[in-house]
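Below sits a lone chain in structure tokens, taken as the form predicted on its own.
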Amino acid sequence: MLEVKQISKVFHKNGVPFEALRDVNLEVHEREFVSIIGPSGCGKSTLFNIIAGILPPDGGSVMVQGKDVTGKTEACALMPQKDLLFPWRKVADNTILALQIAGMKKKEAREKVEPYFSIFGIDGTQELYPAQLSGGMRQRASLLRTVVQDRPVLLLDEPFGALDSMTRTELQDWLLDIWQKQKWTVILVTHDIKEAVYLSDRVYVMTPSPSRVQEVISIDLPRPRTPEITMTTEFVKYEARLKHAFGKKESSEEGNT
């Protein structure tokens, strides 16, 4: 479904180059759930912006369903870290924003998103304003806004990072359930190793900047998954393996400093 080939990105500040990404390669198969983890500031969000076509790479390409979509925005839908719901627009009008930007009439867009409100567990919030919703409900509305764009790939950039532990766990279970029913292709950026193991088919571990793929770990745990699986020996082993991979490069970098 998605293939990222040798993506590189260099930023310049006051004439000084900063290499954020170096020859990053990854692939995601149809209906697969893949997570990306790495140290803070290693370029995960930059990589997402390149995949989404928002930011041009300095090298490499992005392929979706065999087509080169580098620099194009029509192939992937990106859900940012913050929900970014406009406080002056009602929830329903927030969820149709991307459709309106694409040229769809308001009435048609409203009709398109309406069935999703019950699927996403936020039916009855259509005429409310974002300030009237809990953090978890706002994230559901934000994901709804992302999904209705009907893009082949969903990019979720730490969607639960700002939530409390109980709400985060609840939304992880909800996301797993709805992902399995809707059969999306999903890439998730997260700092939470436990979350990566719980949700994913595979996990990409990134190095510090200039960021590269250090390791790819397949998560061979049965689906559907429930919170009880997090207490199994197999789950704990995957956590330990990811923690080792996550810390391995950081340690070597510190030793070279």
Second form
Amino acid sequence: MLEVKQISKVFHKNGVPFEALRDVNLEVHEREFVSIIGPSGCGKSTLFNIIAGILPPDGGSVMVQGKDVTGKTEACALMPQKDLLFPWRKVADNTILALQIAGMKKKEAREKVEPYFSIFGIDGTQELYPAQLSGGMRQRASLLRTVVQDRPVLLLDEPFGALDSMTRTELQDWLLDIWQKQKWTVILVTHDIKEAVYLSDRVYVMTPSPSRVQEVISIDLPRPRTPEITMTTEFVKYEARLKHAFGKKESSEEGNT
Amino acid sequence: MKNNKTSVRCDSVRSLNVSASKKGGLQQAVRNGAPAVLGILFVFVIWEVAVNVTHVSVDVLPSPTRVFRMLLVNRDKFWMHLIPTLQETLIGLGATILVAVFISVLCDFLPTVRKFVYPILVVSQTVPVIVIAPLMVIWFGYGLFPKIIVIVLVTFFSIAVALTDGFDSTEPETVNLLRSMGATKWQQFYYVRLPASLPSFFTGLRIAITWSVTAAIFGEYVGAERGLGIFMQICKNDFRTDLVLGSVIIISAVSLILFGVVAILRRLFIPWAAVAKAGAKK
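Would you mind giving the form predicted in complex with the partner chain, to go alongside the form predicted on its own above?
Let's see the whole complex now, leading with the same chain.
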């Protein structure tokens, strides 16, 4: 469905080359939930921006549904780490931003997003300003803004990274639930091992720079999953395996990631 | 104990303010305005008493009651001179906004232009108005045009800088998000940079509006046919201190009213700013 082939990227900082990505290969199937984890600064965001089409790679290609979309933004919808909802737009108007950019009339776009509000559990917030919403609610609206673009692939860039742990857990449960109903094709970047195991079908583990794929781990836990699954031995085994792959350095940070 | 009391009071005032802003700004305006009015009244009382006690000559310092009486007696004359001053102020400010918007948008889209224009802007601010204003009279005469130029020169920097800062307040992540949605440069400007610049723009406008009144008066002071600036000049030469002070009071009142108008416009154009502020306090 989505194929990332032999992607490489070198940045030049003050004339000094810095190799961010080397021959990265990645594959995502239709309706699959894939996570990418790796240490900070391992080029996850660079890879993401390349997949999203807003950063041209130095080599390699991105194919979606058999079509070359390298450097094109048409295939993927991006959900950033910060919600980036505009304070001057009401919540509903924020969610239709991409539709308006694509040329849809405001009224038509509002009608299109309306049914999603109850599905996303934020019904009643349409006419509020983002500042009146909690952090968790804002992330839901942010995901809604991503989903309504009707792009084949959703790219979630550490969407819960800036939330407090209670809200994060709540939103992970929520995302799991809504994804199992909607079955979007998702790539999630995270540095939270538990989150990766809990949500994903497969997890890509990246190495530090120059970044490449170190290991791909299939999470063969049954679906639909519920929060109880995190207490099973299977789950803990996957967590341990990922932690091992992730390297000992990161395991010390496990408490706050 | 004392500290406790004050902090409790502050909290209740804040919550009252929030509820007032929901009902409409009137109550809040009265509450915020009352101390200012009392303060000014207090100054007038002191002034009145001082003049009566010291029996200072009316040419040097007339009492406030006399100033106000003369304002009333000469109201037609004041009105006649107020109109051109107001005209200059508003036209000048309008011209400033047009010029500032044009230049800052141009700089935003074309970074190369910015490199050329920015130094000129800064240099234009170092030229003293005291020199410029008389030159304008020499070059363009006593009409409206030289005053407009003086006003634009004085006020335009604050608005141009406010707009530029406002445009630049957009985060790179936001730009990435918009690009991922396929937004063109123009759409990025229209959907993000422009609305994001509004709060900053109104801050600049608030500064510019008081300066533009001062600049109009100054432009007239060095040469005009009518206007409060030239009227003050004439009255001063006639030792009519009461009329000079009367003009000062009118000028202050006009500035305050224009300041208030900007505040109202700000509320109308960016209703979300109050919400965002209340949200941030939470």
